[in-house]
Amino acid sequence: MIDIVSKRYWFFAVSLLVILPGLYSLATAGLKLSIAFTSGSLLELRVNSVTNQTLAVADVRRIAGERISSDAVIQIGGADTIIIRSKPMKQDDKVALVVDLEAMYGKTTELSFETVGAEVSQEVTGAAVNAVILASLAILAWITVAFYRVPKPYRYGVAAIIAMLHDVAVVIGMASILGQLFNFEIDALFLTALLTVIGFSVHDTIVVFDRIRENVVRHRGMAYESIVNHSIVQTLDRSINTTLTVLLTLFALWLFGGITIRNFVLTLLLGIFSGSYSSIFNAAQILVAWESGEVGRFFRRLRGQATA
Amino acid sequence: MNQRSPRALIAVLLLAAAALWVDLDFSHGEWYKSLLFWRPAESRDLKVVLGLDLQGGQEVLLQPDPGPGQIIKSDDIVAAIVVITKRINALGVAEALIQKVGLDRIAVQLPGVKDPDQAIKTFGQTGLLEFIDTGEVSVPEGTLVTTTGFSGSADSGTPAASATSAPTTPATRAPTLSPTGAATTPLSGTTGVTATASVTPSAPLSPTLPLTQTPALGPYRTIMTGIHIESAQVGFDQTTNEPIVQFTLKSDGARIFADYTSKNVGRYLTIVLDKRVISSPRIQSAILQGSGQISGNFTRDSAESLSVQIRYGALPVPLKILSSRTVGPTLGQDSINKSLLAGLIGIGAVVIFMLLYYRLPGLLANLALILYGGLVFAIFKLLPVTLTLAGIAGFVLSIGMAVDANVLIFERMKEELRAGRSLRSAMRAGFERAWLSIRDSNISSLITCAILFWFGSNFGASIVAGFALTLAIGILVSLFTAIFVTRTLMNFVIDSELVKNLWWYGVGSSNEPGA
């Protein structure tokens, strides 16, 4: 049988290797927040008539500077799409801006226009944080209830939450790095993806834990470490297959789905992959480390170093 | 449920037929409408409701923006919703949704609206029309003015009811206009709608609209407001052929108008909407017929918009736009095509995978998965669930997760078969032992869905709520199809001699030990 549990520190190290750069980026550069959290306007136009004017950021910026504000962010997408981000635009100003752009480039089609005021964006941000905290607590409570027959049931809850925080850290860290590299923005859909990842991560972890729960009863007297290893190996096929089917559908969405949900799907892909990894290589191993007193020893050593 | 159970199989087949019947687009007849008792009588149909991001449209979140000293009552929000609803109906937007969100916010959803800018103008403006006395001067169009108003804003009376209620108090608020009693011609008799008011559009002092914030002029005395107007419609000026707004007055309005115009010939009667001058005509002669017209620099649309605002009265309280989102129909259609394609490819990949890896059980799981798709889509139509892009993503994701329960069961079954159990008992053990972990893991997903839904519906993030709802429906239905349907199908085929070889179950290639 494959021995996964005894190599647990290697797997923890791999996780840290992925998480630390992300967290570093998060601490130094933060996240690129969309207007849903910072307030502002996002106008997306497609130029559909043929004029001799080619789209140039400088021209659009000059026009936008006259009508809305000079610190608007202008992007040209492809040959015919203009994206303008700014502080919240007034309706009249937007209409005037579009009129001016049409004078320059000919007829345009408004693909999308979004404005979020500061009040709403603050509420959304607050609610998002609350939603994540609330989801964690509810899941912790649920696992403790579901595992009440096993000795020390709260450990299962805590281990599942740690594995879940692992996935959250992976996703947010990657989002921060992608924000630096590719202007990846955090919007309401990102939050949705994050919460889904949380759900999936716990879902996956519980399947492994369920097997441990069963084997603990069935193989009394066997070492906890080998029971856990046994359980992981027994559920390995299922873990891989389920992840594979979910990733297959997500890949299809990523390749063929609309551009508007591409970031959403990418977030899900990263998170679900991480969720499977943590449920196989981290969650159950934390239980073993805890059971064998390694966690306590680790903290004692930390404290020892602090006092020394 | 150990042996073949024809009853369960018949139930599954009936369910599949019902789902197919709901899913397919054909003329369903009328009788089914009585079955959809949970939906309002006027919207009982089996259409897919597409969200704004899929069909294009506009979503606006409004909040009262009271002037100084103005207190908002909860009645005002209700009245504002009534006024907005009437205005939107007049715009001809189908399936608009106007609802109160939270304590005092109003969410307006306009699917498929063609000109979002004009729509915002029509329903978002207060729509307080005033006729003010500007004495000897013509005020340029677009100028911001202050007025004495009827107590500052339109909060006298309920404007929403203006079409039906009898004219009330405000007549007394124009003290200088002592009613002469000289009855004007009854308005019902005016047939030729045009050419009554002395509207010669004043030549604007500056050629373009002064958009700059000049300090407001005034205050000017308000002679009359939109409350006194019975009806309004768009017409065309006979000489210039420009769009104008024609109106007829209620009897008390007609009295005020007749009285005022006959005493003030030669002076200017300026027409103001939301404190901004529309036109400032000179009174050329007394207007006794109780009807008139407003001209300004109207386009067809802006004239329509003004006439709608006049017809349905002013909002009881000014509203400000908290957030708005417009999606063009091009983008929407593009998204729906792409995600449908992605969904099909996703399902196809999962079906092939299951078939290759799990063989016979995989085939049965695929049948259950197809039924799953049909059932979920039928529920989307029946409830109905508004399908958004995120909602479709939730659905596609749930396909991947829908087979999870089956994967758990089949893996367990394989283990039991390898351990030497008979087919039947391995199957029973597979379903029984997998159930606990299916239950526990799916409940944790449902908890997340509930929190997502709460988050989405309370904070105007409707995409989030849509995603949570479709995912939750997907999880619940998949529990049913992956457990009940797969087991029923399996019960039915497992005893067949054709599939005794364990190869069919993805375990080596030997025969069942007990067989």
Given for the second form:
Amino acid sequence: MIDIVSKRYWFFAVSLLVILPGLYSLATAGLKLSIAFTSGSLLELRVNSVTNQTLAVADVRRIAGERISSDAVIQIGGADTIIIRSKPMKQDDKVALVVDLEAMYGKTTELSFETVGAEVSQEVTGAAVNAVILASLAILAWITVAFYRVPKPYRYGVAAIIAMLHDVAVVIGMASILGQLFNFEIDALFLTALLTVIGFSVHDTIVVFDRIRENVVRHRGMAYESIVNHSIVQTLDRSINTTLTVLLTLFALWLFGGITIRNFVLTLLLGIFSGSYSSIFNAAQILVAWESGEVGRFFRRLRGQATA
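In place of the form predicted together with its partner chain, output the structure of the form predicted on its own.
Just the single chain follows, nothing else.
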């Protein structure tokens, strides 16, 4: 049988190697927020009659700089779509921008235009934070109640929350790094993806925990570490197959789903991969470390160092 649990500190180390660079980027550079969290305008245009001039980010940025703002963010989707994000855009400036783009590329059609003010942005940010906190508390309470038949059921809830926070840290940290390298923006869809990742992470963790609960009764007298390892191995095929199926579907969607949902799909890809890893290699191992007293010894050493 594969011995996964005895190598738990290697798996914890891998998690730290992934999380720490993201947290450092988050602390030093933060996240690149879209207009949903700051304020500004989003204009999406489609070029219907392309001239001999090929769509180019540099050309669109130059025109946007003259008509709107020099720090406008330009994206080209496919061969005929232009997406412009900028500070709040006046109607006259938008019309002048479209006229200039038509002069260069031919007739254009406005697909969407939205402007968000600072007040709305604050409401969205507050709602997002409240949603994540409420989801965490609800998950913790539900797992504790659902596992009330096993000894110390609250440990299962705490371990699931730690695994979930691991996945949130991976996603947000990677979003910060991608924001600095590839202009990856945090928008409302990112929050939707993050909540989806939280749900997937907890679901995958519960599959392993549920098997542990069954095996604790079925194999009375066996060492807890052996029961946990046996349970992980029993659910390993299902976890890997389920995750690969989802990841392959998302990868196809990322390739062909269009530029407007690409960040959303990428967030799901990162989060679901992380969720599967934490469910198999972190969550159940936390239970073993806690049961064997390693968690207590770790915190006692921390207190000893602090008082030394």
